[in-house]
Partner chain sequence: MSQEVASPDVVGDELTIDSDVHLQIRHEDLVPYLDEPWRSRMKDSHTGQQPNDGWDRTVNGKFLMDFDSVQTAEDLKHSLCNDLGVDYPIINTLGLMSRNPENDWSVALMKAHNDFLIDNFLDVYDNFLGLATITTQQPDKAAEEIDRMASEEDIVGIYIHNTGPNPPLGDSFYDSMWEAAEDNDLNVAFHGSADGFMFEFPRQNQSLNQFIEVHTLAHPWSQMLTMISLIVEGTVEKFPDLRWAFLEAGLSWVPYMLFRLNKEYSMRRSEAPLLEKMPEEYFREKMYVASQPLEEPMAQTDLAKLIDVVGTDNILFATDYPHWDFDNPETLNQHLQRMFDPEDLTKVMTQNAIEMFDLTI
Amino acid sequence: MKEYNIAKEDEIGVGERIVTEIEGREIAVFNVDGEYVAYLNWCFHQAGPCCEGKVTGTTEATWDSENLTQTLTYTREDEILNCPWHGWEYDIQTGECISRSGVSLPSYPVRIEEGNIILSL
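Coordinates for the sequence given above, by itself, in the form predicted in complex with the partner chain:
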């Protein structure tokens, strides 16, 4: 396993990301609420640059079968990564795809050492 110094901690603010190339792979490092996560910038759908899409919330629904009512909520603000090619939604904290079951983005361990963001590959 090799380690790569991606950036200084303060170079990726909360809600920001950088996309970099390591050993021929495009990898994105996100600062999610002060925690750093890293994913391959390669969408399971059609190989699009999923890590370059917008980070948003999403719409969820609950169904009350007693009263026959559906309630919509806009939720998980800043937790959903949307692939810019065709909109597949990924959970930014886990890399799990929420629009196609069984799909996850490959992820890489990231840690902070003396103010540097270190990624292991």
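Which structure goes with the form predicted alone, now that we have seen the form predicted in complex with the partner chain?
A lone chain is what you will see next.
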């Protein structure tokens, strides 16, 4: 396993990301509330550049079977990564697709060493 110095910690603010290429792979490193996560920039749906999409929330639905009504609630603001091609949604903390069970973005270990963001590949 090789390690790569991606950037200085202060170069990726909270809520920001950097997309870089390592060994022919586009990889994005996100700062999520001071924690760093890294994913392959490749959506499972049609290989779109999912890590270049907006970070938003999502809409959840609840069904009231007694009244036969559906309620939609916008939730999880700043926790969902949206693929810009077709809108597939991924949990930015875990990389798991929120609409497809068992689908996750490939991830890479990230650690901080002396103010540098180090990614293992």
